[in-house]
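The chain that follows stands alone, in the form predicted alone, written as structure tokens.
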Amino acid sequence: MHQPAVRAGWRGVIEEYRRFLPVSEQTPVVTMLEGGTPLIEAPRLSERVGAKVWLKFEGLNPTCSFKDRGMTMAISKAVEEGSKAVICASTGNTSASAAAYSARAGIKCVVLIPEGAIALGKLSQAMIHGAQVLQIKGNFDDALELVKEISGKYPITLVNSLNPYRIEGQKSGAFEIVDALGEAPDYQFMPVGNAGNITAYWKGYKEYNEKGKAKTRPKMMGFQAEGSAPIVLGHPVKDPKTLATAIKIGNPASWKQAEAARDESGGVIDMVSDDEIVVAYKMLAKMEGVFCEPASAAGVAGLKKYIEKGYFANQSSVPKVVCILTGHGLKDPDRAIKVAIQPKVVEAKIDLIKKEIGL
């Protein structure tokens, strides 16, 4: 088995996968050596669920989320096209990535976020990188409509996943998984919010399969939060609710493409509750030592749910599963503190400390 890791001499998504991307020698590559994230074997989780599980930990990208894969492409192409400013709507990770890559490129970045609905770890990133951050009195879907209108009328480039270059960059995650495993997994479990990522991964798997670099394609298993599950329900959710703020989106931009990924791959798009997300979030941290943000755990929550209802019961062999962990846990430290065991205050006396730790 190949041992997946960040490889020595890694050059970033565009240079590593240039022949699969819409770039030329004239494209000014704006990179922070994103991609090359580890595919971590999860032995205890595998034993728990009865499948061979790997975790694609996208929290180890430069701004600590998968968004960097698409942003290196979107910003590079914006600069190539002469753009002096970019704009995006965000629940957090897109704003952090857009701000960082814009700073790297020396162009202006404007971010619209829902007031009071963004984790502070992400907001701090957008702010420190110098983006102009505007909090709107509305949700993500309202913000997205506004930036679409503004970018359609004025010389400012939209860098949400409606920008096709974002999807092109993000598909590289599928390439890396196949490169690391030597084959495609049987199943890929992942969160679904604005639905660009499931769209991108499926595009990547299809391209690698068509080029003969993978013999098979995985079933795409996407999971929305119960209070924010428009694709599952079949209609937009006007007031989405979930503690997993990264997927708190009521009208996904890549809705139809996500349904196509589900249908073409023979997979599912389903939902998990906030309680199920928190259980998976804590389980990953305690069983595998991997700290992801809550939304990232939606795919693992989905895996646990489907194992428990016997989805893999008739498999002739142990299924190979990759779970995409889209962002780092430090994006939302407040949530971790709320759900973890609280520190106990004791006097600085050795006998009391020994008693507490059972010595």
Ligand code: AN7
Given for the second form:
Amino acid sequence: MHQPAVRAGWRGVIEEYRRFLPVSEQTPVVTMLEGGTPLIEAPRLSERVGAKVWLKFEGLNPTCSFKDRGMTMAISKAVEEGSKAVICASTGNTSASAAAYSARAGIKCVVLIPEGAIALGKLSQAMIHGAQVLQIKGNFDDALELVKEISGKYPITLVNSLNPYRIEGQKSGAFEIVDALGEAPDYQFMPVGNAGNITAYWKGYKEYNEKGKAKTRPKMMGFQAEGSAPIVLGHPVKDPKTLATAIKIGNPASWKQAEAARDESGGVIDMVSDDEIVVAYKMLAKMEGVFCEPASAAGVAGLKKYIEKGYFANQSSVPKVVCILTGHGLKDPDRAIKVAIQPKVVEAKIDLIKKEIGL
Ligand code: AN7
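Would you mind generating the form predicted together with the ligand now that we have the form predicted alone?
Time for the whole complex; same chain goes first.
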């Protein structure tokens, strides 16, 4: 029997889940074998929070974020439709993924990013893959308005998650989790920015449930950063703020769909502070050995917060929880260096080194 959760022989999101995706034999599949990411048990975190916790480590995709799942679909369909160029606004990861998949497809890629507000690793990716990178004097929301207008008027395909193929590709994350666990988890914790990913996961869980692949669906638990929490506040945030630059978004494109995912699943969309994000970010790295980017830790910060509030207190059995770690920690090395213990400079003398180590 074919085991989709096994990495060896993994054929990428489109080939693995072709029957669930709007592709045909004519679709030129642009892939770097994305998806098939590990669902890692988190024993220490599990013990700490009193739930059975797994980490879906999306930082192990080809461009080191979950965006590749949607981008393989968006770029394949753009090429199928004869498009010669794509455009996106980005807080970093979408631009990195669009740039890489466009390079692979041999088409032009234009990315609009907020000047000085995206993590270094992501900027380096967009640049080295040869995208035209335009840093705008504005934020992500301004950039998204601009690319929507341009793609509406000119023959250049929008590859933000307003492009429905992005959502189609990203729903594969839910399929993989069910394939790996043999059932849906009870809860899924994840960050929310432009809200495409929570929309996609919910679509995936619903489809697997309807097709009989999972008996249940998880409660969707989405977390925004406190300074960028439009869905929680119920109104757009003009000048969003957070150190988790990936989710520094004040007017999410999939706002309504995220609310639907929350309400249909019986979950929540709430917020966590930057301090809580940093605590979770460091905890994952130190306790579980998993290095994700700050935005990814927002979901884990939410899990900690909800456990501490006694959210799972009345459960009859230990709840099964999956946290989506959306991007790799190396995307934003500056943040790690800022929040970790600084390395000490020591003379190259054996006695001094021994003293430092305590030998
Ligand atoms: C690591 O790259 O919006 O709620 O332009 O990079 O689907 O937006 C990135 C978002 C979470 C939020 N974690 O996902 C972009 C962009 C990471 C991210 C999110 C993003 P959505």
